[in-house]
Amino acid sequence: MKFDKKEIENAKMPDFSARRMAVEFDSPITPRENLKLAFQKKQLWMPSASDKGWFCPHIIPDNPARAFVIQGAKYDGPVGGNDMFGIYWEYVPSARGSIVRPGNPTLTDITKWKEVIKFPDVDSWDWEGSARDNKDFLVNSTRYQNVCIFTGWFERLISFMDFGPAAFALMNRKTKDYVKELMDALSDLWIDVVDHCAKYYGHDFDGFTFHDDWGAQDGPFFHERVVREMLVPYMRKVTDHVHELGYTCDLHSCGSIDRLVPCIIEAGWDFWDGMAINDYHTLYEQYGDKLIMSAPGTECPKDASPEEQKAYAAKYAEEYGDRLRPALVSNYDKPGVDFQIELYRILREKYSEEDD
């Protein structure tokens, strides 16, 4: 598909998100189709972080509890409330999200988790109704649609125990075997959810996003050896199953966790949706052929002139435009329209030449 200048003549910036903005082009295929091609290293241009969408149906109790329902069907229900385990999440309007209020944890003794934690009946959720109500939303989307599973392995342990006790249980040699049992049970639960999504939504969606934050602004919560022992095997159990069904796996994990990226790869994730505080320049050089990362910063000043934006785009294309090492353009720093148009043009032409 040769580049045609008409593709950028009517480029426009949609106003669909205050945090992520990406220019829309008259491209020969949709951003969703282009991102699918990136897994084959045959993308027509450099995908954007905005090309991924989250599908968070209200039938999964964690989505309304976490105040994050994104679906085709209209939702007027409550935000906050009980998640799939009956854990109460308090909605915080200023944060536009929910949190378990600390100080009164459901689980105070990890050795008693089988007695205290009640697993949900996934089959009881209205899957048929959700599939019917959201089919058009999924089929007609031009964005790569991921079913979002909030509150992954470590975050789920935090929701049961509060942060301090959860971290201690994860690393204490006297309790970590109980944590492993719980992590394995959680993996089985996620596989059950994955199987229901595959059965009822089919391949109208593209993959799964799991949330599991591993760090703060100044570094990871735990050492690599803890992650490899306590989290990686149980994540890999799920990602292997997801891949067998023909879907992709996206880990949304915040914090400065550069040194845990090898663990992310070992756990079988295809994407890592991280924060811009990580050193993506180095990470891309080291792991760009093994993991699609979503936020290598553009470093283009907000007040840059059109010509300056084009110059930054050329530099960015040279650094991150290797077709065999796909990366996603960051939209958290809201790159300018001229930057995005020039980046699209440069790489559309470059990849077209590579196809000849």
Contents of the next structure:
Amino acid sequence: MKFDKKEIENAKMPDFSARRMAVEFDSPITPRENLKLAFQKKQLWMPSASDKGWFCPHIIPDNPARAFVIQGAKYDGPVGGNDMFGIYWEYVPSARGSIVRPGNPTLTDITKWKEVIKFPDVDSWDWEGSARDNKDFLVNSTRYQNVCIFTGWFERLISFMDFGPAAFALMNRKTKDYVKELMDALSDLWIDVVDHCAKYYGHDFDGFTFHDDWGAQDGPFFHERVVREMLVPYMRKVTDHVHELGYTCDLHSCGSIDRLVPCIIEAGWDFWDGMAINDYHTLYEQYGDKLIMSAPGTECPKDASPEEQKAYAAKYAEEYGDRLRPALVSNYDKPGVDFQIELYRILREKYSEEDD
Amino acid sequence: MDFEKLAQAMGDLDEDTVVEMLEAVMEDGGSEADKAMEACQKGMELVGNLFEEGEYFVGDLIYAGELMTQAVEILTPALVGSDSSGPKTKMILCTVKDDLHDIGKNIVRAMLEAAGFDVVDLGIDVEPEKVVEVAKEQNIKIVALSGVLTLALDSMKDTVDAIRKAGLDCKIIIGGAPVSEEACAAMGADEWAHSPQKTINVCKAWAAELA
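What I would like now is the form predicted together with its partner chain, since the data block earlier showed the form predicted alone; can you produce it?
First the chain shown before, then all remaining chains and molecules of the complex.
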């Protein structure tokens, strides 16, 4: 589709006070459709990290428990509380999130997990009501909608056992087979949730985001050897199933985990939503053709003049605008309006010429 | 008994070898238990150094802490009454008010204990007044404050202020993701650390000054 200057002239400017950072261009397709095209390496412009949205319906008990209900239907119920396993999450207002208060874990002996951990009855959640109430929200969204599973594999083990015992169980030769059984059972549960989403929301949404933090600011929690043995196969079981159903897989994993990116790819994730502390420049060079990541920060100073912003955008487009290696414009450093407009123009024109 | 081998096995997180060697030490009632404990402590230092160098990960520190706990359990019957169970430097460790994270705190506790400290772990979400109360009661001279949230810096400052206002002569170290040299100076703490190993080194130096 040919670029038309009106796409920029008619654009809707950001409202930083409303935390809407991205310029909304009058594009021939929506950002959601553009991101879908990125999987075929046919995107019309460089997508932004903010083109992805989380769909967190309240019927999945983890979402209110973790204080993340994002849906079309109004939700004014409580936040914090029991997750789908009956584990209590304490809402911390200052952090605007929830945490399982450590010190009194539900599972103290991993060998007893089958007796202690009660898996949820996914059928009992009000899927029909949620599908009905969120139909318009999902269908009309211009953002790529991912259903969120907030507590993945290792994070779930932490919620059962506390961090230290969970990490020890995962690494200990005498207990890791029990952990593997539990990880496999969690994968079966996620597949059940995925199947319910597919059945009730159909293709009104686009994919799944699973949260599983693998590191802290100073590095990963585990060596890749541990991650490959204890987490990757169980994730792969789910990502393969999701792909068979025609959806995409997004991993939200915090921490400085550059060296685990090969594990993320092996586990079948299409997107990785990580933190700015990772070396995205090197990661893009190494893995940009295998995984859609946020590109590095724009490096454009906040007080840059419009001309300077345009120059930064040209450099950014040169470095990260390869259509065959799609990346997402990072929002970490809140790119300025002139930067966004210039980046859009450059790559919209470039890709349009490539299609001719 | 080759105690260098024991230290290396601890450093390598070789649980089978560590347990086997410690049980061998205990076969005669533990006449060399103090040497075995020193070797384990040396092994823990190796673990800390490997973490600093990026060779080991948080999971490895936790594993080492669990291994050290096992070692202490095996050796304790022989250590009671020996020099190794003599007076240790007592110190306070806690995660500050409004912060519920305990991962870093627990790793540091295991490493401090391995280094010979008697750690009074006050837990998480700890009020400044509680720290002051325990420091007074137990005449504690070293306090380590942990936190993960940025907001923890406010609670750390409140705790430092409370300790200073109470007139307690304590050395205070702050640790965790949000701390920095600037934060340390601004709140009047004595030291700061991102890594467990630095915390251990600082506390050991302070303990030596106090001895």
